[in-house]
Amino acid sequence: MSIYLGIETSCDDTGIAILKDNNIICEKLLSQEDIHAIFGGVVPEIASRNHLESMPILFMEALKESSLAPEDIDVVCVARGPGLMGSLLVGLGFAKGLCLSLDRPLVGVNHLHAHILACLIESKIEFPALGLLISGGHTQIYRVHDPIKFELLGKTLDDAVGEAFDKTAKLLNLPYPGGKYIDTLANLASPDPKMFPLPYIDNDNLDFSFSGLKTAVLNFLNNHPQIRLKKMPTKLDIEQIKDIAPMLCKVCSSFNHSVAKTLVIKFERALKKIKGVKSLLIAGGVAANSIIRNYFLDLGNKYSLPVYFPDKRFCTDNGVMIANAGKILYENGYIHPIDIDAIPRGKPIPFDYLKVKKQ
């Protein structure tokens, strides 16, 4: 039996997790949400500095709660990209230090693939599968041949779906991060399918573009400025909003519908092109959105295919998904040399593993 350490610092969440084979022994996650909410978005320098301060503390707390010593760790798994370069370097540097001091193997993990593979943490899944990653920084469709081999089929050309949620929330004067507030308010009203367009669907490709939808929301609010909250609250009173701003709930519901419907249209298009798919995997922070989940469950029912989502606590960036993905790679004989680089957002992640025989 092997013990795997997972380290996640790709953006603003510091995640540490310890797995013993398939069992989660301990997980630690420190969110910087309240810090960055002041600025309306993630400030990279602040994010990396907070990772640097919190990483050793979380690591020692995880060991203590697990009744483990550093020497008990068998494999160190770390997110090597994509993400914010400064944040990635903190996690990767910490992982390399552990590997050098303990003489343990290092497994660098593709953060995007780890999100998709988070569906496997609590479920047994048949492959090949069709995967959709929807997060603050990415919107991508994958053909997942198996837990190691991913084939990118489509991606966003501009804003990721999570960005579209947060920018729309900001237009409405909802607090950051706005996606969860839009989802909550959307459930208080029925959508108007004609309020906003379904962006970038009049084509035959599998790519996404949400900038046009964001512009449509801006134009609508410019014509109906009374819908915006007068000022951004530090804490949202949902019941009060329901009573005093029912049209705001309608806008959130209609926006959520446009996003969910667009995602389903593109994903279904991919499903029709790819033969032999046995499972549908929906992951990433936006996969916690309740309306999007319902739309994809309906799609699965339409094609008699199982739809898998990670548990909501594994939708956001976390150490468990990194340890899980690293474990899969290590069990298949893949490790990294100690000199691997961090890969920032916008650059492809190379499959540059060393193939070794597992001890």
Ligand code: KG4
Second form
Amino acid sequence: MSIYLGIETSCDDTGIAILKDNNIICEKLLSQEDIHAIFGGVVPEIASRNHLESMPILFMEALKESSLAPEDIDVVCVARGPGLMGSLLVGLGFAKGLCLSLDRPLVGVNHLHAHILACLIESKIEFPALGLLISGGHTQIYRVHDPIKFELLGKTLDDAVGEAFDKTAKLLNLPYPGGKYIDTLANLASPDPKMFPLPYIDNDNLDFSFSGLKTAVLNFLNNHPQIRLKKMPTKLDIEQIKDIAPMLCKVCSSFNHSVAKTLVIKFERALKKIKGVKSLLIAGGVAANSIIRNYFLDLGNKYSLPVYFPDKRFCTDNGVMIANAGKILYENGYIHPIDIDAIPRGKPIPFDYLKVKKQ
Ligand code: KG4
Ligand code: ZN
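So that was the form predicted on its own. Now I'd like the form predicted together with this ligand, please.
Expanding to the full complex; the earlier chain stays at the top.
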């Protein structure tokens, strides 16, 4: 029986979790959403300063709630990238300090793999699997040979899918991060499949490009300026919007349809190329989207394959997914030397573990 600490600070969420083997003992998450909302996006320096303030407080609260002492932690797992450099350094610095003072192993976790592995938190999954990561920073298709071995098959060439949601929301004058508001409003209208294109599908590759869709929304709104909200509300009154802005709901629904259909088309293309896939794993913040979930459930039915999504609270960044991925690595004998580096967004994450004998 081992106790794993998970630390997540790659963007604007400070996450701490404690796992006792497969059981979640405690999970703590402090979102900085409201702080960054007024800027319409994450301000890196503000994000790292807030992590620095929150991290020790959340850690002490987590220990108290779990009736544990620092010495009870057996393994320290931390997101080492990709992410905002300043934010990652806060989590990694905290993790290294703990490892040095407690003499415990450190496991640096690939944040992207951790998103996909979040599908395993509450489900037993058969491998090989095909994975789709749809988050605020990434859109990627992976062949997941097993929980350790990931092979990248396709990625976005420009905006990540979450970025497309958030930028579209901004055009509509919806608050940041807008994905969840688009999701809510989209469910209040039926989509017009002709309103927006399915971007970058007329090719035979597995990459994505969402910038054209964003431009299509912009052009549509320039031709119909009355659709966007006059002023960005701090809180959305959904019932009121449904009545006063039905076209806004229609735009959200049509945009959400275009994104979901595009994701399914490319993912199905990957599925046809890869033999022997036993499970479909859909993860990342955008995997919380209700319409995208339904489209992928339909795809699973079509191929008689099980589709797994993390619970919605494990779709967006959180400490549990880091503890979970770190636990899997540790159980397979992978740990890091104390001098591991944080890896910023855009750089590949090296597989630079020390292989130790399985405990
Ligand atoms: O995975 P995540 O927390 O951050 C990264 O690691 O990048 O994902 C955040 C993204 C944001 O773009 C947010 O708008 C989007 O996930 N998101 C959603 C929904 N909930 C969160 N997008 C569409 N529908 C949702 N329900
Ligand atoms: Zn993430």
